[in-house]
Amino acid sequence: MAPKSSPPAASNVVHSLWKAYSDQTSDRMKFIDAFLVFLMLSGVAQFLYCVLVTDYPFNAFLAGFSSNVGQFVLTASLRSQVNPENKNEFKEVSPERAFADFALGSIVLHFFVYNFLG
């Protein structure tokens, strides 16, 4: 018979998990996950008012939910581009390039996301 895992050994690794990542990110990188964390929530709220309650009309959740995805995505690429660690990856790309492009990301998506609600 395999041995049973315990709950208190399942709550120290999140714990020491939780730990290093608090140690770790830079608080720049804390900040952005703290903000993809808020756009996943919403984005299930969104989700979960269409299914449960209504989801009229369509087009408002299609309009908030794919900004919502595509606020993700940028955020996800800012996160990528000014992590310290990924900076071989990103060798001509400075930290004020790609919040610039994030920004611009971020204005032609909320652009289109505005004319399709018409």
Given for the second form:
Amino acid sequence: MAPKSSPPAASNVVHSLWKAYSDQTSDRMKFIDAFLVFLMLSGVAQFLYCVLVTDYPFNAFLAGFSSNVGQFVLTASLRSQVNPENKNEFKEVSPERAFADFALGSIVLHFFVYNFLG
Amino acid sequence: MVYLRSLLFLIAGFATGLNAKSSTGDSVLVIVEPKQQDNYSLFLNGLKKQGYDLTFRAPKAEAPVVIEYDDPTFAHVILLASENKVFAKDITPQSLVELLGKKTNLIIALSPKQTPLSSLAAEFSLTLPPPGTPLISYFPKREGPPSVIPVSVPATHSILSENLHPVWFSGVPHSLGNNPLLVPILRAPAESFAAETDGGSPDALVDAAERGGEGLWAGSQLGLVTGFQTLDGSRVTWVGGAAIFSDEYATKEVSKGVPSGNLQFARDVAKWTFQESNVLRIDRTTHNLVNSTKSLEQYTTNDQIVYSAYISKYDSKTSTWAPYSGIKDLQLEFTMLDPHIRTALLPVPGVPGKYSAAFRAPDRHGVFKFLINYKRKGLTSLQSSTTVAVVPPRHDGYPRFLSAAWPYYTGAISTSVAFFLFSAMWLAGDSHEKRAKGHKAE
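Show the other one: the form predicted in complex with its partner chain, since we just had the form predicted alone.
Now the complete complex, all chains and molecules, led by this one.
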């Protein structure tokens, strides 16, 4: 992201950051980001439930929480690989290949999660 | 006199049943001086009539030996030769103890004289007064020497018949140690005491009393007839004087018209010692889960377990074992080093001889034992031990789909659903973009 030429007022930082993000990010990246936010919120909710209410059964917590974390990591790597700005770093990885890796990794992850959940 | 004797015989025969037999064997060795043998004819003939197989042996006779090839020759031994100082070489305190270890039962009579047997009594926690000091009492007022004493018998005693007439006693008393295996049967009258009459010295008595630290041999804490049940279950009865079994005392009236209780008393003592009365056994034990009948070798923590024991009592009248539900204070322990559970094992109403307890296995895995350890004075000690393993639940033995875990389930499922939606929309967007690109190119 390109820095702004003149520093905005402190109250406007968030607003300008949001504006810059919505102006300069492609729809695809925004779509991935929305998914990431969903995963993060879901993970936070489970962690709070574990801390505040109960960690029993602990294996279910580990499965639910790690499915969020794992999915987040996989989606984040998909995002960095399909981002046009990173084209030079992932020359040999086409967006299709990146998505195939992501899908395979996710399916394996979910397989383990459901085994561990019960 | 003869008439009275035969009458007593009849009464004794009817009261005890004629074919009563012991639970451990019928052969009895009676060690008695041949010329004194007839003094005990009422008692001994009574035993014979019940079906015991009596063998007589003089104290110094070499045969028959009590232990041959490490095997006891007789099931029971009565030692009435209380005044002998010298016995045949196979009758020693050591061999008598060995006999007890081999499940032979003994009745041993003591006397005021110092014999090998009086030193053996000390090994059974019975402390005898010094030699020559029998028990005497001047009450109640009666004819005859003060050393021949009528002793009233406790009205209810687990070994003796109810409401026995007083028994005549003459002999030596003993004070009881605190050995839990002792079973007091007959206590001395409160006004009696041990005193030197026939050749004992008063100084020796005072010295011994001071050394013993328990005061003079006097009063009702003294024992006259005391049983001892070994850890193996064999029984030995120490009798202060052999005369308690004699015909003379059996036929001697306690007061005008009241016969003595000696014969029935001797019969009851022999009955207990020879494993006829108060003999229990555990036939079998079972354990299983509640609502199941299959016996498992291992249980899971927190299982509901039912344990049952079947207990029989020996009935000497019919020589059979009959189910017995009369024990009220039986306990079951579920132990791993320490009892994790100790619970009452109560008789099951309607099922004779069955005792049962249900309990929850502790939340602790390991090798546990069901233990019954029932030791009561005068009763056969009951012991049983069954080893089982208590294991944690198997991987699929835990409860599943708990309501507390629904947030986690929702989290995992929503992640999967979101992944599929994301993938579908990603691919749809891909083709959409390509189409848009294609339009542009055209």
